[in-house]
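Let's start with one chain on its own, the form predicted on its own, as structure tokens.
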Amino acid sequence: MGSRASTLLREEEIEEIKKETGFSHSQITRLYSRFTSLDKGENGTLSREDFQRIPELAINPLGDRIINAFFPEGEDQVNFRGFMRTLAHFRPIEDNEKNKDPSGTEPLNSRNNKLLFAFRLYDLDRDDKISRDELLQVLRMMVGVNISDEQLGSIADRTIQEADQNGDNSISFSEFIKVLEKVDVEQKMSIRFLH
């Protein structure tokens, strides 16, 4: 199966994906093999249904939000390159990557890009701010029926009160960054991919 995966992925594609995502050659071919095993339609793309077959996402309370992150607005399929681009946000930052790329582009797995990815999980209507209602919806997804609506409302109000610096009763991306400045985002938003 591994040989089939590598023959369908051209060497120049692997090199481009390496540059864009920071994954190694072997990680890319291994993830391509996983991608093709998820591709039930065998058309070189994944659908939301393909992702929903992944047990870890199926049981994750934010599984649907995470799945949505793989799909550009209005799209219902994702190709391998888009799949890798999203996964790159979860690639650990290596010591030699701590400094910015000399070309000026920030790696997909930078702290800022990891935080932007997390922010977008909360920003349900994609208006670049997290409202009380959006925060409530995500909290409800995460805790289910274990907490009353009154308690959830109280948590949402307190969160917005602590984060909101400009008084608009929502959380902007810059306010989100500020609240999470002491959080080890690198550790919490990294998946160890095999080399």
Contents of the next structure:
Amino acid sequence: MGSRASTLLREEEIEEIKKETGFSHSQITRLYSRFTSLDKGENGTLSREDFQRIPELAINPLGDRIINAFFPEGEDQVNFRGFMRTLAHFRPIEDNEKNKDPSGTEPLNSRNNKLLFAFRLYDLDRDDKISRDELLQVLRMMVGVNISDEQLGSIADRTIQEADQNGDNSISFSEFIKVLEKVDVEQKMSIRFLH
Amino acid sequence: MLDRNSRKCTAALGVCLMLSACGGLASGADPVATKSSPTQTPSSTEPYPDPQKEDLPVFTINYPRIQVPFEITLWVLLASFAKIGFNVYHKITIWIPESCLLISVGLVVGGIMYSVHEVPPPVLSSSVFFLYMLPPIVLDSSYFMPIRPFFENVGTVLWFAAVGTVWNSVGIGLSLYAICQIEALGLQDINLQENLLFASIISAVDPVAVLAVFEDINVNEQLYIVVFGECLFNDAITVVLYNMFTFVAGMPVVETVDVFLGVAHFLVVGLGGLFFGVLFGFVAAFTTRLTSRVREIEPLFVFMYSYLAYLVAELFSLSSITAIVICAITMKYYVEENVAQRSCTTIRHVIKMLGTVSETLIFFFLGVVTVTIKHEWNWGYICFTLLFTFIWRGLGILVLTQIINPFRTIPFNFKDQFGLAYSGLRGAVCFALAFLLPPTITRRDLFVTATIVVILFTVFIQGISIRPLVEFINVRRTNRKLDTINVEIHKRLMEHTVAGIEDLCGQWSHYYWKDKFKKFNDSVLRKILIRDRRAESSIVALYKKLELQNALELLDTTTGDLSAAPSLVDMHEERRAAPKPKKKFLASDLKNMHDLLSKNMYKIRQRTVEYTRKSTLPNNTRAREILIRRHASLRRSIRSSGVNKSYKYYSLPPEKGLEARFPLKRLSYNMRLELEPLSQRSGSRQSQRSTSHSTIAPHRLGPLRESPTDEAANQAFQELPVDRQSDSPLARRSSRYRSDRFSRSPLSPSPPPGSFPEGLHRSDGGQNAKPRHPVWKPYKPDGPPAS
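Now show me the form predicted in complex with the partner chain; what you just gave was the form predicted on its own.
Now the full complex is given, and it begins with the chain already shown.
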């Protein structure tokens, strides 16, 4: 918002982003002003440090992982397109979208893609499996100091046992989907973006 | 255990009752003496001696001389003993809010006093209540008000406060007037204006009562802020309505001009209160800028200026509560930057103390006075008043919520609406206003009685029942079936993720204005109102860094209670270990796991950190744990950055000099570490502030500066209501630790080559007393700081 923000973002770009992500025009401009305010170096991209400057994210247990999710494999800067692309995962699924037949590519905020986002928070090495160690890491981040390593280990074991169906002692993406089939992922992984 | 506690409790209550009875009798000893009346002529001494000689008095009692302060002290002590008594057995206060208990004790004491025909001190008389009892409570509530949720919800708050109160008053007034037309009740002499006046008194939701109840139940903070804000700000409307109807009650006819005048009056009252609040807030902030040499009286300014704001608003018949609220909010931010740490603690503690004492006294006296005043009872009027209070509040909430929901980011669902409607408690403000009614109103006693009944009913019935009701409603909504462990973990992961993304988006709606205000604040206000040489806050920031660093060192030296995420090394070893056989999990194991997880998994961040009035300084150990863990993992990854996977775990780029990646930008105000003042003034007055570590600071801070999370971390620390007292165990250990490690070299492990060519440069310097700035000096694009 504000004249400065919208002049730096061209209309064509807004249209492209709209098509790709499904956000509305006003949502895109609003998020762009947020993007520019985070971008202290004013070079049109955000680095990890820019994200870490957000205080609430610093004390979010999964802060690092969330930040990591914005940066594609091996890169350290994210531009506005990438930023919006990641945020698009969290757009709520609207009713008119549910019935669209899957002729084109799946929209970024489909249930599958939301689950993939969550899966990738665990699976850092992108081998499409959540190993016991990866699970333990995330568990340890989410849990306080009162749980001992053995207890956490047995929780992790139980988790894998529940989900694992092909016996490889890790959770694959399809197993992950299966475990969460009864959970209302569309609602849990959505935020209401402001206009 | 139960026996002992209950025996203690009954003993304490018995003592309290006895004391209160004695106190009541003692203070009533002189039947005419009240707080406001002048003391009697002293009887023991006379200006000129009698002609006949008297014996020299060896032992005299001069009660009237000390009567007034003595009585005041006794009453305050009594009320406090009652409070102590309740908290002996803490389970009582879970089910019955303290306000109810205090009123009950007050009732008992009132009964005792009534039976011996004593008159209680007129604490709830208008002047004493409004001038002495109410300001501390309002100051307490507003000083600790969570600012961000408040500003996010300010529209809703004002909407409910203004429109809701008017709706309630007019609705109740009109319906009561309709009731009065019924001949059987014998109320026809109450005309419309008087009904409206009474209704305006009754519709004022009371902050004291509401907070007293809310603090015991766990309430969704949106709800809390809206109710809380509504209570505070409906004062403006109530003042206007009250004055308007009082004025109008004397007039036979109401014209439309008067309605417009009323609206104009409301605007004047509200905005005037706002204006004075802001004015005194800024003056207070500016004054504290100048108090660097007179630290001892710093807390005084906070109290004096806020009280002054209150009184000046009263002088102009503006909304004094609004004035004091705005003053506290404005002042807090700047004052806490300017004053010493000790003063800050003192201010907070004294505000809490005064607020609690006031609240206790108010409820206590509500009970006492209930028994001892003259009542006029009319079944019909009183029952219908109660009924209409509920009906109109409920209706009002429903209608108003429907209108305002589309404008809110988080709309209110029905559960919230029920909470809003049910938490409309009336309290002492109504009572004092009723007392203020001019005696020209014929049915004044009836009004007073009706007010008391409504207050007692809401506080007792609603106060006691709100907790079970809230639990009942919540329980109904949740799914009883136990989720699998998987689901529990993944759900929590998703919740944290969503919370993080929301924070990232700056999701809260008034972001635009907040940003603008922030710019204005940084450029103009901070320069004027905050002392430049913020030596104190840089010391505080320093201290925190050292504390953190200590925690890190502790992690290194011992295996640590805070076991961080398993390091890479550990995990590699684990992989190599033989795969364990599949474990069998018993049902009891599962249950244990669920319990463990539900107790120990971090909850989603609250928008306000557990806002209760009982806790003075909120608990940020969780944040500390998370930050320490991140630092530990960062350090591990720094040390073992030879492993090329490190960058994936922690948000550090692989194998590049950190200085290149994170050029020292201008630090935010929280983080500005001006080492120049530190080094120059190492021998100056700072030394007496236990800052011996200022001399070793330049070394030790080298390693920590690398981690970019520090900035955010410290900002997070600052953003949270910060525990500025340094009496945590970490701090104690840190002071001991510092003296141990002073002589050793700062960084024991040598960093891997190529990682941080400049970053760790400083550590080689050894015990160099002269701090070297090349890395440390914060990069300030706009030149060196003005001194």
